[in-house]
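Let's start with one chain on its own, the form predicted on its own, as structure tokens.
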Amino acid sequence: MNADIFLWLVQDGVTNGAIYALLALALLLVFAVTRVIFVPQGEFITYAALSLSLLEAGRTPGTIYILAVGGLAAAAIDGYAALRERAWRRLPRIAALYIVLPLAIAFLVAWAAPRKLDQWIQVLLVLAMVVPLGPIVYRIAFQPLANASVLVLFIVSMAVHYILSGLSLVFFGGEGLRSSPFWDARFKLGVVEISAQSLFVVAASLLLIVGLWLLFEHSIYGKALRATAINRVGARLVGIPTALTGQLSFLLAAFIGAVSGILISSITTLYYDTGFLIGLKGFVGAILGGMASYPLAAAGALVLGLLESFSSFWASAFKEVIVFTSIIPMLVWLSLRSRHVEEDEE
């Protein structure tokens, strides 16, 4: 390997981190909210980089569907517990929510669609019609189980993965898609040619990390989210609303994993499945970083970008497996410095 190599190597691995601690920030913060290791993370990115090719060929994706038939499914869940408490006042809002927001973002967006409108236009568009689906799936799959075990909310989530990955194969087809990159420009730093899309891509997670910190130290919902994560009993007791910050965590979540779709559906081709593994990799970074600090999450998240992209050079055959293993020495570390207890009462 000579410096030349060296540099490329470097460029890729900070790319793929940068969109990995991304989906790392993202998952720690819905495992420390709301006790979900939340699988189905990367099902965001490929709706989100999918929708987003069918918008630039003219088509109308299928996720409007999946957004105005999960609105109905979590209107008719909060309808029919507003009924039973006789609290006749959450109904319009619950209609405005669930079923007036989600109706108006598909009919915008099938209006939209043929027009083949500018594209910072369609990113808007796929935006609104991704993000909202994280607190539908929360309320739906997640709210009524909000008290259940770890595993409980495990083997929820796998089945959600499994429900959202095949509604993608059925409304994306199992064909590959890409969409144009944002700038066509590439910037030759010595040897090596940088894409903007890959400045594109640093930058934004870097403006998401800042803006996940201002968040948290700087309003009244980020600390709401720091005081669950920290004691949910205590959040309880102080008036904390559990139920709106696992809410709010998971549009989080769906923002986070929207925008990473986003970013790399121009640098990569994404199948209906792609995005399962990406979001795999973000949960390494997460357990790299110990799973308890967000500036280690993003730190192990890179460094799992720079491994990916030496192993693709040195052994390219072995290098999921290289990647998956690389964990393996901080869960036994983790296990040996942990309390080993069935689950810590509330």
Contents of the next structure:
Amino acid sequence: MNADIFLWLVQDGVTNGAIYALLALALLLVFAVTRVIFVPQGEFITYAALSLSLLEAGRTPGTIYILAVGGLAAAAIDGYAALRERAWRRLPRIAALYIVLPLAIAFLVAWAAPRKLDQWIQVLLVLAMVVPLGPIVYRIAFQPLANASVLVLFIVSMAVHYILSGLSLVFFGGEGLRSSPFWDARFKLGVVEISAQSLFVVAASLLLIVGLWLLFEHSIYGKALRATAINRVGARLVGIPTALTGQLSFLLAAFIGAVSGILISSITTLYYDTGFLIGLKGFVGAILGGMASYPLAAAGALVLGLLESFSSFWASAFKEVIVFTSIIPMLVWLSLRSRHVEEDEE
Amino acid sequence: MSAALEIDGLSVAYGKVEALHRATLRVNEGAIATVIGPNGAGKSTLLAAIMGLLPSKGILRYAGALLDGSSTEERVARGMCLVPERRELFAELSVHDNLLLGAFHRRGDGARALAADFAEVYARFPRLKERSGQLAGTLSGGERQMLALGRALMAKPRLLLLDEPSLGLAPRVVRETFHIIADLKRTGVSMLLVEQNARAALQVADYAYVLEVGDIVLEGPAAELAGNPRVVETYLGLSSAAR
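Which structure goes with the form predicted together with its partner chain, now that we have seen the form predicted on its own?
Below is the whole assembly, all chains and molecules, this chain first.
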């Protein structure tokens, strides 16, 4: 290995690591607030990336049907609950949030798709389609189970993953898609050539991480999210609506997933199920960081990205094996360090 | 006198086991009512049901309006606040952030109103001011109780529910706590106080109820109940022996 290859591998590893770091943060956030291990995180990547590619080709992505039908289902569940509690004043809000908004987005996308608008408008459309899916998924699958054990939530999470990836196959088909890069330039930095797209990925990840930090440290809503994660009863007692914090955390996770999908859609070819593997690596990154602190999770994800790029050079056939095996020593250490505590049931 | 809280025939069941059986009680506006009774009598269950943390049957009326089907956060927004037995603080957040979140339902009130409330709470609990940057989980038992009370005060409650505020505290801190409770009454806050320390509770309260295994077995003005032979024998005698 010479310096050229080394630097190239580092660039590749850091680019992927930045994406994994984002996903690790989203997974940690969702787990901390709702105790859901968010397996379907990867589907948001897929949906965003493939929707962007389809919009670029002037085709209408099937995401709008998932959004519209999902919105209707969430509205039905929420509406039924409101009717049973005779809380009529909640109905207009439910209709606006779960029926009017998703349908409006769906029609907007259907109208815009054949017109092949500017790339940044397409990016905004993708975000508008994918991000609302987060709260909708939470409302349908997880909110009714808010007090269930971690294991039950995990099983539901797997089910949601299979449903979403099945829908992905139905609406996007089995072929791989790739979008065009935002910025085609390459920079010479000494001996190594850096693509503008990977700079873009790293910059966007850093920006998002700083944004999340500001949210959690300096806004009352971010603090409310953390408070819910620390003590649900305490959070309810100070008047934090815990259902809302669940939806907010899923919204953030969907946003992060969608941004990751948009960022990588031009770097790699994505298939209907590619997101799952990427999401899983974000999860491994979070585990490498001990599944406890945000900076450690981000660092773990970065290490994982580098490990992946170097193992693809030295032992490319075992790349995934090496990446996923790296979780084992960490798990052993985690389980040795913490004495076994029975899960705290409410 | 108008009632801050009226409870009529309130029952709470954990599965098939009834923990509270058709309890009826009221807290007058600006007064302190206390519920005394042994461990496991259903006192904490009563408070949790009042806050909507547990589903219950029966009638709950707050400031004249029914609480039917309203969520905990709606009850908090309407001025009810519970200081729970386990304090339920946010251990990994700073003392300051715990207090700030106490005012979560007043987040639209503006920075000036909050600053005034912070100043008030810090004046009442100077210890919290010294430790405002410290994580809540690192506080001592007495400081935690102060923080739980301070967090509740940040919510500007009209009805304060206190669950065993003296539990696990040193006698000096207990006295301080009851001093603060009496002080709060002067500011017009109505309170429902649940206590095992019957002596202190009967001293500070206006009206008292005795709860035993899910049933209210005795009630009356606090001063009267403090002289009731049954109360003296079961609760006052016991609590002085324990101390």
